[in-house]
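In structure tokens, the next block holds one chain alone, the form predicted on its own.
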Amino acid sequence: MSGLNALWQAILVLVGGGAIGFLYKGLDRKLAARLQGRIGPPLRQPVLDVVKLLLKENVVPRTAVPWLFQAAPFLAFVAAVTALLYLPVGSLSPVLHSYGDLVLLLYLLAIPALAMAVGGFASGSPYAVVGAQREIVMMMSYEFPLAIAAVGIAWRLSTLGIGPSFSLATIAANPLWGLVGPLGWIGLFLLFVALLVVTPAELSKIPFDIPEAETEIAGGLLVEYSGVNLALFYLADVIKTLVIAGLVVALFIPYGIAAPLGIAGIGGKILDILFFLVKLFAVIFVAVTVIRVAFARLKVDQVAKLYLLPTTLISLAGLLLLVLDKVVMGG
């Protein structure tokens, strides 16, 4: 019976986390259209896409190495949609908590990316492997600051004897703000500070689609992508925004409504959900929607440079205080 609840809560989680995603991805175009002054399109307008996508032929260059160049867009979508059963939503806990933990969880976020750059460098085009070749360049600047910020808090965790500590729904009911003291306080914003500016790149977003620039490299490592194949990515993009967004949520925001507000039950964990929704869609705001609005695109060289040198310095001092925020405490 337990198997047969995991497969329900799984396929809920699946099937309103693809609505939501869907909306979300609605309302960033929406919003990005009226913050530069357009109308923007209709909020089902993902939706049409996806469904245009799938209507479409599956075409596959002469260049590519066929079975690579199609297996790449499945793995992403599988990737996006089993780490998105590994997030915390509301006060319940993940699906597959028994079955993986935070460390898990940052391999599934790289296998998209890496599986556009392995459909890219299949593909056969010259424009697709230049994309590819940026994507790892990106990949490989903010991933350190990126595992600095998760392993950082899960370690803090650990030296307070909460475990397990690499347990996302351990780390989302013990939020470390109330555990720590200033020196902690301030680590812990410089880690989420960190994590907000690695946002928009593990997601492509501008100012750092740099592996697509479509007036650049002609949509880049997704160029010789159609049909349902391009569809897969995009749905494998949708997940995994909420994922990210649900990270930064798990890590930094996991507080809950309905204990302060004296409400329990079912009613609780249905407050407590809607309000995880209205942090996911604050973060997507903050993170995606307002940075691609707000800055054009960037080089690739400058994208390294942001990451390895003043995102990764912020992440390490925030490492750093909460080390000594340990030493100070004693605990």
The other form holds:
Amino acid sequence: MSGLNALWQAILVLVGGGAIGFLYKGLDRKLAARLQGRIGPPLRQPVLDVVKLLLKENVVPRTAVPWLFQAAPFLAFVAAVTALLYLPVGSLSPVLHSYGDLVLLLYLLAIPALAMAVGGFASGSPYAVVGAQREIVMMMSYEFPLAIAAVGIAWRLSTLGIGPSFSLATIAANPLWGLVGPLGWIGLFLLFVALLVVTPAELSKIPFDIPEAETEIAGGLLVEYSGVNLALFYLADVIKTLVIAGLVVALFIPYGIAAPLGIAGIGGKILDILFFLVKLFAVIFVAVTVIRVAFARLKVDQVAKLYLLPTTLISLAGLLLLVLDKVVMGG
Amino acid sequence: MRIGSGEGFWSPIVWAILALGVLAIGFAIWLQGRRTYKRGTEQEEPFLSGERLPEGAGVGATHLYWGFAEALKPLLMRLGAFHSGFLGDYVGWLLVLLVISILVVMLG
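Can you now output the form predicted in complex with its partner chain? The one shown was the form predicted on its own.
So here's everything in the complex, that chain up top.
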């Protein structure tokens, strides 16, 4: 792949990703409102929110460590946006498929939450520090089941002689559902459930929005952020939502629609991209919109318990079933 | 340069170049925003629901572990019972876990 070609692809993915991210954010808010019997904001509201934030004052509190407080939004933004280029889109390999794998993507996904926590600690506000501490507790609770789900799939692929097994292009091109036996199928389903449960926490959405908890700690780790710094965190959240949904799709539902319909060429690729966007929306709707409407906010110990016990056990059971599947099916 | 382990790989240089490009985009957005505020006024005070933040006040780092401790209280209580205070017991646990780990690695 030539450098110029990669650059064009990267620009296309970043611009397209940004536009789709805003659209899905708007849809999420609209549908959540409809589920609650409200009319909801217009679809363009997320864009208007960012424009409004650009017009607001960008205050740095007296108690803050200024450079760290200002750097945190940039760190979140850079990590979320760069992660987009390591994701497969439809039947297309990731733009940087040769330069980063699933482990890199998991690290990049962790950085925005860490950056928010760092920004919260750096602000010196008690509310922000409480929110940042909650974010760290939540991360330490859900990262283990997330890692098990990702590593389990890569490990099973490697046992089948398919590699490089941590490459997202490889994972997306070789859906495990058709390669494993019944035990592996159940194991994969459990890992899928675990990842869906982790998704809203990765995005700090209700019922896992304890780091922000507006009604309790007034926005928590973001309480001191305003103006363009808050806008950068907002943009990072828009993109990260796409990335985590894209990861779920790549790991568990990477199927295209063009091949079964017998459509090849550029038309097939476009159809696969459209189908990929539908799958992204379905994941966001199920794991974010419906969940945040259906549940009330959990307490920090309830979140820790949920991820450290049942979710971890579900993911470990999924991994164990994949191991047993390897023993039974061989290879 | 690409760092690989056989199954996993990444290129720090490509990511760094990409990160610089995205940082430039972020900075361009940042420049579009309003960067001024009224320095040295009440605006700089951290929000505390209308209260003034006493000098030196803060949230202790030990609070970080409250969520964990509360969530895992039943487990921690049981684990606490194993703490006999005898060094021999701790070395025994270490040996048992080492043997289990070695067995897992060998069988795997």
